[in-house]
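Coming up is one lone chain in structure tokens, specifically the form predicted on its own.
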Amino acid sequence: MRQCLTSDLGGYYTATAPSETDQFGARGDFVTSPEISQIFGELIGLWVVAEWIAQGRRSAGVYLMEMGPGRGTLMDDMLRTIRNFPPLAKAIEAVYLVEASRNLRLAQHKLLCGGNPLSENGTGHESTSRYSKDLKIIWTEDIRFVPREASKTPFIIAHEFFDALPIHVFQSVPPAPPPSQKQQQDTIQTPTGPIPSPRRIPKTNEWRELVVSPKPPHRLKTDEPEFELTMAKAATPHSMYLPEISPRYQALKSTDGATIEISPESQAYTLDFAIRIGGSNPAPLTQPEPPRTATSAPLRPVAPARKTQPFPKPRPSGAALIIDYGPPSTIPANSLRGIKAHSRVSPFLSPGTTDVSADVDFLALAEAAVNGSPGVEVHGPVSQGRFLGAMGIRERAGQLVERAKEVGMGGKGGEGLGEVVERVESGWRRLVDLGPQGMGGLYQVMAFVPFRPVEEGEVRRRPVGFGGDVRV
């Protein structure tokens, strides 16, 4: 997935050919929520305002960060909304955009910065917001280049970001039947003579990885993909480790044919978000050693693992909002897909020119966050329809319609008044549609906020959009 989407040799998002620079909108392959209605970005900006108020209205050290910002439409609507709250707008010292595509970076710069120049810095590029000469817009290709400081308050937005991260697919297979007497007596010829075959017969189910393989020549057909998913014939390093990291996966191991999708890269990003908000877990005082017995063989020297520096944050602050599609409470399975011209196609069709994505495992993200930081708590996932409804999407749409009627003017591009009203109404209703294929039900929303112990008799605060409110 990484090779197809962000390869420097011509990935879907990183291609440099002019015909491949815009994947969004009616002429592209898909349409995202910010492109459907400005209200989406406005409400995300309002959510940041509400969380900033709930956390005490910090007057400095705040920054925004968006992962995979697309055209920049979401961030533009957010900044336009936030500038209506001057104390927060003044407290934001920078906007960080984690973007791998040069073409999308240029589009984001044009929208967010207008005619302000784009210059290179030590970690990427930067410019100045068109909304404020004091607000820096900084681009980087890697989240590790965004500074971590315990005194800072990050507000992180990841909209349709995790669905594009690579996954591993595993399937549980039953143990093979016991070997025959002849198989037990099989030997392997070596330069020093025959030795017994080290055949290992598992007694319980095993996880096998599904890997991308070229199709055999005799099954290749014209206009069909050259690759397919096939099951590895033996255990792989990933299949022996990844499905064992969570009880959720372990519980399915004994079910023949159970299929799971795991995205370690998604969990790594989630861990980074959580640490920025709540700090990291304390480092162990001593490194535990493996148990030794009298018959233990001498330990083979192994290079030490790279140590991660502890990141204490005495006062957790900030928040992360994740909006993506996937099941709210189950492990994704068989969700790898390709998207081309607004239609679902094989993920192996025309690699590099087809969008490839997979459902997000929201509970795995939550698990990584709470296990990785003592200073965060997770809310959600809730459906996008429920979240936007709680944020006031219907009321905001009504305001826009009334304003258009009062002014008596149409919109951009020669739109008439009736067309503006229809666009606003159809846009917000599409975002909250709870039908079988509606965006309001397919997309889920999850939030990470600072953990705060609750006193006896006190009710835990819930963020706005997740059943909570804010006191102004």
Ligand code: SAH
Given for the second form:
Amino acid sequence: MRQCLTSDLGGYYTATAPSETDQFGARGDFVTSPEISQIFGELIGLWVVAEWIAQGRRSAGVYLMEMGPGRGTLMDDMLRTIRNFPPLAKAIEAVYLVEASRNLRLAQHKLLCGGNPLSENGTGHESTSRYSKDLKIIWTEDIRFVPREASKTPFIIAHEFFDALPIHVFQSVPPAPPPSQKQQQDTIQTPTGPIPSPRRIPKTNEWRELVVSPKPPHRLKTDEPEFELTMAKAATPHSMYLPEISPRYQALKSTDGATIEISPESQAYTLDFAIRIGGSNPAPLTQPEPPRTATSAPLRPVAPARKTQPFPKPRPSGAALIIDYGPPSTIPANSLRGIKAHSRVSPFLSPGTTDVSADVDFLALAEAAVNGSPGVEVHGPVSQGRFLGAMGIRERAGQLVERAKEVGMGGKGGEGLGEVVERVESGWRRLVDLGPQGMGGLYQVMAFVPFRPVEEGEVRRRPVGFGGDVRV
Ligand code: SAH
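Having seen the form predicted on its own, please provide the structure of the form predicted together with S-adenosyl-L-homocysteine (SAH).
What follows is the entire complex, opening with the chain shown before.
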């Protein structure tokens, strides 16, 4: 997935060949919510405003951060909304955009900064907002380049970002049957016949990784993908440790054929979000022993524990909002897919020109966050339909329609009044559609906010959109 999506050599997002169109919209491969309706970004902007109010209206040191901003539409709609709340707009020190694609970075710059110059800095690029020359917009290719300071309040948005991060796939297989000669040795001869020896071979399943392999030439057909998923013949470094990191995976190990998808990179990202909001766990007093395995030398070093500096944050602050496609509580399986021209295709079709994505495992992201920081709590996931409904999507659409009628004019690009009304109406309804294939039910929303122990007689605060209200 990494190679296909973000490789320097012709990745789907990173290919540098000039192109007339990008990946989005009717002429691209898929349409995302901010491209369907401006209300999506406006309500996410409002969510940030509500959290900022709920956390005591910090007057400085706020970072707005977005992972994989696409065309920049969501951030633009958010910034336009936040401008209506001047104390927050003033408190925003910088907007950080984590973006791997050069072409999309240029598109985001054009939308968010207009004609303001784009310059290189030590870790990426920067410019200033078209809304305010005091607001810096900074691009990096990885969240690790975004400064982490305990005094800052980061509001982090990730919409349709995690489904683009690579997954590993594992399947539980029963242990190989013992060779028949051995079977004989494992029986005890008695006058009434052989009885199995009590020394039985332990019957525990093992995880095998499903890996991408070239198809053998005799099965290769014209116009069919050259690659396929096959099961590794033996344990791989990843299959030895990744499925062991959570009780959710361990619980499936004894089920023959159980398939699980794990995205360590996604978990590393949400761990990072959580630490920025709530600080890291205190360092253990003694260093734990590195895990030992019964096997001989690994094929290559297995994910060496990165030495990370402890990051205490005495006053947790900020929030993260994750919106993506995936099951609300189960572990995704068989979800790797290709998308081309709005249709689902094999993920192995024409690598680098097909979008490849996988369902997001929301509970795995939540687990990484709460295990990694003592200062965050997780709310949701709730369906996008419910979240946007609670945020007031219907009311906002009504407002836009009323305004268009009052002005009595159409929108940009020669749109007539009727067309504007139709676009607003069909747009918001599409985002909240709870039908079987509707975006309202297929997309989930999850939030990380600062953890606050609930005192006796107190009710836990819920963020707006997750059952909470704003108290202004
Ligand atoms: N959030 C946008 C775009 C979603 S598409 C929207 O909703 O419209 C995924 C985005 O993530 C693109 O901008 C893509 O270039 C970016 N991206 C994908 N993989 C990435 C990675 N590993 N690191 C940084 N950005 C990545």
